[in-house]
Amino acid sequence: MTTHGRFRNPVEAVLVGVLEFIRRKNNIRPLLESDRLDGRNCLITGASSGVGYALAVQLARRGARLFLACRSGIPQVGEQITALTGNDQIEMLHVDLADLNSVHQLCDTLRDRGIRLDVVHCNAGVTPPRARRTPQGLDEMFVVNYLATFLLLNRLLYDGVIPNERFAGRPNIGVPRPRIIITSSDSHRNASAIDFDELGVFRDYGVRGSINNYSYFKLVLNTFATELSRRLKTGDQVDVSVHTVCPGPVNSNIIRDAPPILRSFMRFIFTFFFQTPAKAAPPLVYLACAPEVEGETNVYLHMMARKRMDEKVYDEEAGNRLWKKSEEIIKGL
């Protein structure tokens, strides 16, 4: 089976982000001030620009205790949201999500320190140019737009530093529970089922098949985020809420390997049409701190509107199936 995602090339995928954001419709409450989160413990990776150094300011305004999971910027990116913010309670720890040995030395520290979080945002998202292997021989951009996600969560459940019952017999005592957001892309609509056979293999291709596998990759992402809110959930009853979003067309610097005319071409539309960072973070901002979604999972938030996802996505087979692979790749590591 032949896996693809949504878009042909670049082009297409930047104008179908362009109409969409003229087209957006919000159907959630804008935030207020008094959603706070001060007192609580907050994880983001790819914290050090973009939409990640953007909700950590927003983040840190609203009181927050931050652990910005970053592979460079270190300290400088901290120190400069201490300044803009007055919120002194940022930590930097590095991790590199292309390397999965990297994922297991920062969730050790994590585990090691005893440090306990109510909310996790997995943030960070590579488009290479072309397909590079990680130090285990894998794609890159399957292990950090996915596999590391996985084996992150996994971690941070089964060693408690995420409070749950279901993974580490540790349940969060009161409310609010835990939450788990996880940033990821409209563009997962559309892409084709989930290729179990080919899941992991590493295969060649350059930049138009790098825009096609990430929006497959964000269907593979939003299946596994589908698959955890279930496991995480007896009956009725939530242990910690998993959330996703797609904050929308995004001026950022993840067209940064893009070839130099490719490159100059999205930095315009990125520059005249897209939102800033700052204007894209709300939607993570209110899956943080939002009191009305206490209780909930799975919520789905396409900028600000609530919406259901691709249908795939909701598969309880697939959903099933992707775990046990996952868990295959890595013990095969």
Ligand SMILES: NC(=O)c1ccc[n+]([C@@H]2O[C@H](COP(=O)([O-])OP(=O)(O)OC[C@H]3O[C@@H](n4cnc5c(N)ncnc54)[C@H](OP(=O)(O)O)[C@@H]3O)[C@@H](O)[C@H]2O)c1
The other form holds:
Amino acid sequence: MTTHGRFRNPVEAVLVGVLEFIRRKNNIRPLLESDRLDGRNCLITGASSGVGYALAVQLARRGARLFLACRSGIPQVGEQITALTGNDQIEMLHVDLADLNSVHQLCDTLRDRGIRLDVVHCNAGVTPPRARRTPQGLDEMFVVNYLATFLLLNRLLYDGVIPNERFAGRPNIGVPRPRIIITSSDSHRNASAIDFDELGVFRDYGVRGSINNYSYFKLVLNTFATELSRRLKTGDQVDVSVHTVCPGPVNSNIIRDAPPILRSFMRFIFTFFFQTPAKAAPPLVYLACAPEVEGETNVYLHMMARKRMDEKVYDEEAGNRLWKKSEEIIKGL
Ligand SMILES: NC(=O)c1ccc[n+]([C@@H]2O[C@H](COP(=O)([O-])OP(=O)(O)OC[C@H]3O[C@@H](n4cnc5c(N)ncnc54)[C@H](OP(=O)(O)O)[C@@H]3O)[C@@H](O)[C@H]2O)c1
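I have the form predicted alone already, so could you send the form predicted together with the ligand?
What follows is the entire complex, opening with the chain shown before.
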């Protein structure tokens, strides 16, 4: 394997996550009741479970109109959030991010209904226990954790569903500007540089390869987010903000597909040492509504701390190559 992520096995990944959580130092303010999203349209992927579900509950409490783009939990998740929060402006839309045709269908629906989004949270992610092929024959983790986000955001921007000047020729009048927020992972740090010849090529792997690829694809994702933030800016003028966030270790369902013995061990660590999704969601909420980040772009939060990402992420040549290569992969299907 020419590419590698930060961790060689899941146990190392989990233990480092716990250590980093214990040593965390917040450098942004906590959320306030005045951080509201009334009248704003927010789309969230992966809202059926884990941190995406907690995010949806917290945005609903802050007055947002929600579009939950999920592959499961329709309509129960939306109904449950309405019952919990009293917010009845919640709609569930189906998408299977492993299937790029399904991503196109979601985008067609949003465009045809004339929906305008103010906040888009690309949050869904998977760690499959082994390499799995998508309906288009690509690697599932590559598609769900990166390529589907590339396609989804390109479509939403070109169609003007996220209003913008650069892709849709529709300038944003007034503030706040639309915000795109991508859930990533601090595990992207120290992953290898992107191997453009290998990108999109299906290779077989097991549990170790999965954890390795997870952090590598998060580096790919952050490189894309940085490139997108450059493309949505003219000089100092930000057209649409693009931010990236790692929620830290979360006791979510991300290990649902792990082999049984490993899953039991991980579930034990997750239950006793990881944060609940509700405690992990605030940095995602902050990026959606904090007024002090208005006009900024490419902010990275690791839990409630602003940081720089791995330096490789800021390489402009790599960002541009990644964009072109991703377009080529999609055109070649
Ligand atoms: N857990 C952690 O410690 C941790 C740490 C850092 C970053 N993160 C990131 O946080 C994000 C959320 O993960 P989580 O921990 O909350 O895990 P989770 O509970 O497993 O939630 C993942 C979400 O992604 C959705 N999803 C997966 N594959 C999909 C597909 N093909 N199409 C549509 N939706 C799909 C899932 O939908 P279903 O319910 O239908 O499966 C679920 O809603 C991920 O990007 C993850 O990488 C997690």
